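For reference, the chain that follows is the form predicted on its own, supplied as structure tokens.
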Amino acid sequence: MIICVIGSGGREHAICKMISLSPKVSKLYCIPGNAGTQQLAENINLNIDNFEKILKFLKDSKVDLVIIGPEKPLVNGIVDYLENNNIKVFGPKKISSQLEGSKTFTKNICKKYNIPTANFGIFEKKENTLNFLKNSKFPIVIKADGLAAGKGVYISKNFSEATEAVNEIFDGKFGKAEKILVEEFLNGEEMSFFIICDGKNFKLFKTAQDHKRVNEGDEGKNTGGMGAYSPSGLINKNLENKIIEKIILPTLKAIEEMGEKYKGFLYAGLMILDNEPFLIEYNVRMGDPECQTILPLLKTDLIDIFNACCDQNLENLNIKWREEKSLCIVLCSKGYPENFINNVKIDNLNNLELSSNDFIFHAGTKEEKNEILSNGGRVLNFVSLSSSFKVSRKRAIKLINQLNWKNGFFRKDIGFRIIDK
């Protein structure tokens, strides 16, 4: 099979580099990818808004299969756009994607379905938004109602917080904004729960725990992930048969009556309050870095997953896990979320010596006259499979002093919260 996938993150390598194992592949592309895919792929610089570009691109290049990684092209509508040219595409379509692209869509079903989530309310206009705000206990959170590349969360402890996260959603901060979220606040822990759906049916792929602040101790600002783990702590079959009839499966309901079916991955992010699970936002693809965490774990050939969810077959289909536990440290561009510079070489990659159970996912790099440089805030995912994650956070953080990336850093507490109990 010839495939193509679509991204240039941390992400979208790991799913090429578990494409790369599979024997049906005869030949790999990824638009636009990074310094790491173009190691397992051919990369295609071609800019992924642009789906006439693309269309033509697979149809020359005789793609069998497409996988869309990040949420913008999905939100878009490329899978709709694709399937409308005879192109076989994994993901889910454009109304079905408004279930990460509109947080109030979201809301919306909740209501409608009772499905466990934070109250609500829902505001069009900056002056509504702050008058609601003075009577308001807090902390309380408040979002930005579009796609914010994980960004778009205020935890606001006081009125002056709030105020501030108010006026940067609706100045644009995050793209035009129409309507903004505000919800009380869940004093719980999270948790990343993944389903893969094939338009009939689903099967469960795997718990993690992203964390998402940028300093140690789950302090500072909302980045786009500095590193998971998985499974999570908190899973336990009790809980997973809630999250699922609770959660899941009206979700899945309210997108069947909407006269749509959900193709893909979905991705519930969850507050767990007391072995209850309360619906933060949904994700309609992998997470980053959940998914470079995750996927390490499979047993079973990522391309038959695909081709299964693709085909309506997934119910026929055994997905197989490994029993490790697996542990994700992001090292990021010094100044991230903030400003930081880009284009700083990275040396001593290739000297670094992996276990079978090491892998090291690129995020922000490129490749230039044959010297990796950085391209973004999140560089590198450094991720270790061990029996505990104890020892994967040991190894990764090993791994990473180990590179001696001057321009780096990196939160040394993963996990935290499963390993230092």
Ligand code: AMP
Second form
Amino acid sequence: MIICVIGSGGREHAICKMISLSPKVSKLYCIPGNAGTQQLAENINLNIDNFEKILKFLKDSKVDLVIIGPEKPLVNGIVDYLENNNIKVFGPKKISSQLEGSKTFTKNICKKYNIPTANFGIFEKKENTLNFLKNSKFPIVIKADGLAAGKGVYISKNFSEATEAVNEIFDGKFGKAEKILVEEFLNGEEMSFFIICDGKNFKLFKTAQDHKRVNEGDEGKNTGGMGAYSPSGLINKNLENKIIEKIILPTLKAIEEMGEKYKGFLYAGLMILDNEPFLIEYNVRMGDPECQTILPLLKTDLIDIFNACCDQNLENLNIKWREEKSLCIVLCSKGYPENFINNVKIDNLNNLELSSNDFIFHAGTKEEKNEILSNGGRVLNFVSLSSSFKVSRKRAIKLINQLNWKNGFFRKDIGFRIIDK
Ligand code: AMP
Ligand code: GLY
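Having seen the form predicted on its own, the form predicted in complex with ligand AMP:
Entire complex below, previous chain first.
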């Protein structure tokens, strides 16, 4: 089969890696890709917002299956567009993708189908929001409505922090803001819960825990994700059943009642309080960096999974997993998630001694004149699998120290809740 992956992060490098292991694949493309995907696939430098050019490339290159990695093209309807042009594509359509594209869309589903979530209010005017906040309990959570790469969420400790958040959102820091969400702060532990759904049936993917805050101890600004581990320490059969019954099934039903069928990965960002799940947000794709920790645990051919999903045949597929503990540390550019510089050379990558249980996935990198340069805030993902999270973390840190990239920083405490308790 000829396969094309769309995206350019660590998630897409991990997807390319697992696809490249499949004997069914004769050719792999990645649009636009990074310096890591380039070693496994042919990178094609197209803008992922330009659906027409992508379609032309896919037709000209006789691509059999396309996998969409990131949320933006999904939310903008790339799956509808490609399917209408007879391309086989893995990912949810535009209506379903609003689960990620619009927080108010998801909150309204929660209300209608009784899905446990934080209490919330939706506001359209700055003055009304501030009036409401004057009489609220703190901390409180304030969110921009659209896509904001994990950064449009504020946890405000008092009225003055909340005012700043409201001003920033309405002043357009995350794009034009028509709505703002104010929500109760849930003081629990987070878990990323993944399923894959073919429109008729779904299978569980593994769970993970992600560290979104930039500083150790989960302090500081929100980022796209500084590291993750899989499986989550919180999951148990009883909790899993509650998540499926109270959150996943009603959501799939809601989508079905809109005349649509959910196809693709669905990622529920949950807060767990006393073994009870609350939905914080949905994403309509794999998590990044969760994907980089989960995919190396797969025993089943990823292409078989994507095909079964597109052919509505997941029911007959048994997805098998390795038992190891997988942990990922993200090496970032100094200054991220605020200002940082690009085009800093990364040498030494070829000198690292990787075992078969170590993986380096590229995120913000590019290759120019045989040199690898940084090209983003999150630059490289170091993933290790072993029989314990502690050993996996040690391995990942050792590799990062061996790389010794001067413009980089990373959190040494990824997995602290499960390792250091
Ligand atoms: P979101 O983009 O909605 O996933 O929010 C980003 C992060 O903010 C989450 O991963 C949580 O760490 C935190 N967060 C969001 N909503 C809440 C909430 N209601 N209570 C506590 N923390 C939250
Ligand atoms: N790791 C969080 C996300 O992918 O949204």
